[in-house]
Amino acid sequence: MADHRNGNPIVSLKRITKRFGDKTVLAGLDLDVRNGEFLTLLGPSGCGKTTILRLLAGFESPDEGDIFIDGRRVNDLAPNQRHVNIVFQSFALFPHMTALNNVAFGLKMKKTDRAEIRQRVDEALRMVKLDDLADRKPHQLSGGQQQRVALARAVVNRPKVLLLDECLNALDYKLRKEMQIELKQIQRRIGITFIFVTHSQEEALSMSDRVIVMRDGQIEQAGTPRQVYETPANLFVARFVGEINIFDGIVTGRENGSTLFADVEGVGCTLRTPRSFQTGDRIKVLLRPEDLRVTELKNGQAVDGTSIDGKFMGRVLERTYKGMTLDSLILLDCGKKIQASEFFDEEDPSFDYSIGERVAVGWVPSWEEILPDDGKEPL
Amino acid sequence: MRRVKTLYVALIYLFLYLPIFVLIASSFNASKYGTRWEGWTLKWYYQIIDSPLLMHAAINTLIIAFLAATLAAVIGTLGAVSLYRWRFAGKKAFEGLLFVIMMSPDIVMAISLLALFIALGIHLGFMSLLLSHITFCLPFVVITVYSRLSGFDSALIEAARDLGAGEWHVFYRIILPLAMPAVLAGWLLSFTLSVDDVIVSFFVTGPSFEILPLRIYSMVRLGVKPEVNALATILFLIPVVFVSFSYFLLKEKKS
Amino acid sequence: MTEKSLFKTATIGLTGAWLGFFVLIPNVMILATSFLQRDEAAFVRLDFTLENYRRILDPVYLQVFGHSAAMALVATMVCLALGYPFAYALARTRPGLRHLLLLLVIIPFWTNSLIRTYAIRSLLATQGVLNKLLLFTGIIDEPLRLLYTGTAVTIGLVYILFPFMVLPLFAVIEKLDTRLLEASADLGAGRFQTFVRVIIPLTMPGIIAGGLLVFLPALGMFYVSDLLGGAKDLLIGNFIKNQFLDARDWPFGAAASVTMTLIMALMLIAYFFSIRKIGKKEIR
């Protein structure tokens, strides 16, 4: 039995291939799962990351590699062999059996005594605030709730890793929202290590801890929400999570090692990066929307006064008031289009800029993120 | 037009039902031949009920149907779930011997399970003819129960062997209760289909194990049998009865 | 996933096991019957001969087997002949009436086929309601002879596979696009025109499958010409039974067995591709 508490993983895998037919999906893929973290696996369909839930929970086996759960190797073992659950995208809560039994079914199979499955059950139903509809067929369940008694009839189990499979997709808005907090604080209290796959960035930055960012059966990025979301490491990150803004440059010079000029859409700009380049290489920078600020113009001047010297000239196309935020949608005068979301402030009058009107878009200095210019154009 | 059209129809209903309803007519008719109307009598049904050979060839049938449709309902369905559930060799060949079944003329059919009772000594009779009979209703068990699976949600099957789930259990606890319904819609067909099939019974049973077509075929060749009438009536009767008395307790149930 | 289940096992076993033993095993010896001698105490011979397929090229019985096919035929052509315009009004009528009329079609099936042809014949017979109905209308003045004769077979051949040829034809019919018709008949086609270049053409999966249905099965009901037909109105089932139960000729029946076999699976190969033709007609 591997100590996990020592930083060993709970979840290994070792050089991961796995083909359909003459179609590779994942290519020799390692990722290691810390014990009682809430992992998210994202990317867009067809990235590998339900086929590696599914190699998981044992409904595939691996071409090549190994999978270690807890320090045991599980390639050859069966689903119903393994301490590892699964929520379904679908829920594939048994129609014919009450809540009850759905959540019962996992211990009965275990031959757990009859005492013990009763007070297990009705713990993991209190759980997911559902005690009061134990006795209704999945038919008679709400959305929502039908996706409680799924959570609960994996729990109850008390699975090394519990695997979730795009599940809250078939919510709607509000309840995904709901349920987002949901997860989060059931994970938290039973400590057992989650491994969710979704789609939405949105999702992923909101519930884990860490965040794996997939493409073509590739990890592209592991890391914190945070550093996925505001350091990525290539454009397919930056493009795939969150809206960005991306400018190409030219490095002119280098100052002290972290400061950079470059010709940025033909603004002179500073930038400051750990990355080193050369002078005369082709940079990327990367700029979130809430990165930009955004001035007026009277007559080439900034209305408040800031110097328009490295900053943008452009005009407002598009303004859409988000009630915390304003966003405006502005073409440059390089032929660019950019987002820009600003807090709302009523007290600024910068903020009248209104459709056709010209502007100035600047940044926060230090907020921008540099990538070289490869070449390639993901997406 | 809309006329010529009915009455079209009603011709076609004529020709289905005429012979049916002069054979209940000719039932009551106490003439022997039927060929005059000589007044309304039971004694034709008395006689059935009198007939040993007539009664004990009409238990058979009924036997036979019974377990033939039981057994064909639980091969079947195993067979259906193989086929849903599992690759393995010789899928293909499977799948291919049940189509040569519903393609194969009864009798074809009927002479190659001849053949083979007869290579291995098998004696004609209840056996070979449960054997047989299992056989033919075989693929429309399996073809029933398979297209009810295939419309499951095939993570059912998955979340039952990720709580834990067996391949007995997922069938037991899983697989069978959703199927129920196709299940007994096949071992219906097969009772039907059972109760109706001459030829391959013809060939592959014997004087010891007597059922109630080969019954009536024999007296029929010989010659106009007015109990026979009787038989054909209550035959007749009886799926009617039930299926208007289902129909109306369904209609029953939604109202 | 390599999980040993006992369950597994047994389940792919039982079924498996009883196709082999029960399907193939039968069929292939039927085959290898085909190729051996006739013998008079064991049915047959173990030495190799093509003697059984060249004595059914012997016009005699190739005169047998015309026969039998052309009332199989003939049977087919009348079950389309009445059935389509019988399925087309009933596909035409409002739902609620339409699977009424369609259960009592279905119906007289859910009797055994042989106390069908039973209630034929006494409707066919020289003394029967038939003859009675013909010479009180004064359509005749002697009672016909009906029973025993080809067009009794064929009559009888109706009856009972008739249902075989209106369901495929319902099905069809039922899910023909109305507004194809009148887009035909917008486009300025006559009501015939309509029917032979728009209504048959779509129509024809339905017509193909009934004929199949109704003609297979009619090669074999050794019954039915057994009770209704004449000494010369002899079906394949008839010769093949005789073969088997009469003449104790195994091998020259099981070639006629294979013969019919065959036969079928070409016309039932030809099915397919015909559907598959069809459906490929109506994407373009």
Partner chain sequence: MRRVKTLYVALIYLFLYLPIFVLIASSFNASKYGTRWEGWTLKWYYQIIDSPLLMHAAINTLIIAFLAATLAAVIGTLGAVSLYRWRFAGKKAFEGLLFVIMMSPDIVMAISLLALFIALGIHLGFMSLLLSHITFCLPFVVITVYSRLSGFDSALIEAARDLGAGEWHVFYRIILPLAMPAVLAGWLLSFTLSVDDVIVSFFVTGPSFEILPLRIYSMVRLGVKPEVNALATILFLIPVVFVSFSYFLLKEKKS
Second form
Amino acid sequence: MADHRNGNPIVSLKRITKRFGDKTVLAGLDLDVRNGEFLTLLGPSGCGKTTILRLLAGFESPDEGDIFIDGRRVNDLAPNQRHVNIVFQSFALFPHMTALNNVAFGLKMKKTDRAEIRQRVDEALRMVKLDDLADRKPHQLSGGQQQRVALARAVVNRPKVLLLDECLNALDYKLRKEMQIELKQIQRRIGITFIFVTHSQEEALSMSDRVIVMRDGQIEQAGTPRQVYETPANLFVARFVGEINIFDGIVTGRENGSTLFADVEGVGCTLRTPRSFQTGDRIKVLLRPEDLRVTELKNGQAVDGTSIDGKFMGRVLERTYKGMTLDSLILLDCGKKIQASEFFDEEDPSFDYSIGERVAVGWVPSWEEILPDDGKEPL
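Let's compare: the form predicted in complex with the partner chain is above, so bring in the form predicted alone.
Just the single chain follows, nothing else.
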């Protein structure tokens, strides 16, 4: 057995290739999952997320490469020999069984001692806060309660790894938010490794210890939610994970190693980046909506008295009040539309500007992310 105290992964995929007919879904993929972490596979439909889960669960076999779980090669092991359980989007509960019997089903199939079954099932139902609803059948439970029964049924078998395949999709928005919190709390409490598949950026960022962003069977970036959101590895990740504004620029000079001078959409800007660029290089300047600062203009000057040098001029197209924030759609003079999101303060006169008004748009220095322009439009 692997010694996870020394940092050995609980799951390892080594050079995994999987094909379905003429289509290669995964091509030479490598991935290690640490013991006890909440790992999320994030990406668009068809990128290979669910295929990875099915390979781990034993429902599919790799065409090339090896799968290791807890230090053991499992390529040829049946699903019931892998110490892995899976929770599906549909929950797949037995409609004629009570919640208690649904949770106990796997243990009964293993011919576990009756007293141990009762003890473990009671423990699992308490964990998901359903011990008082143990005698109800699925149709007598809400969607969130059914989801928790499915989760209890999976963890009662004490798997080394729990696989969750877009299991929150069937829930309404409010319940989905609640279950995001509950899932993470349960995972911390029981200490089992969770591998969660989703195409929702919000779920990935709010629940995960680490996020794997995928495209076309390849890993585009692996990192903490903050790393993936704030320092995307490329333009695909930047556009896929959250809202972002992308400006075109050309480097006009450099000094002190990390300071760039650039023409960005016709505006001379001073930028900061650890990346190495040369004069004449084409770049992309990335700014999240919440990074931008919007100031009303009167007679060509900022009403708050700040300088408009290095800022973009434009006019407000739309304003959307969202409680804590005000979101603006702004058409810049260069023709680009951008989004800005600002914390709402009714006492702040800078929020007095309305649709059609002229504004200046800037950002906090060093909050920009700079990437090379590879000439490709991300999907």
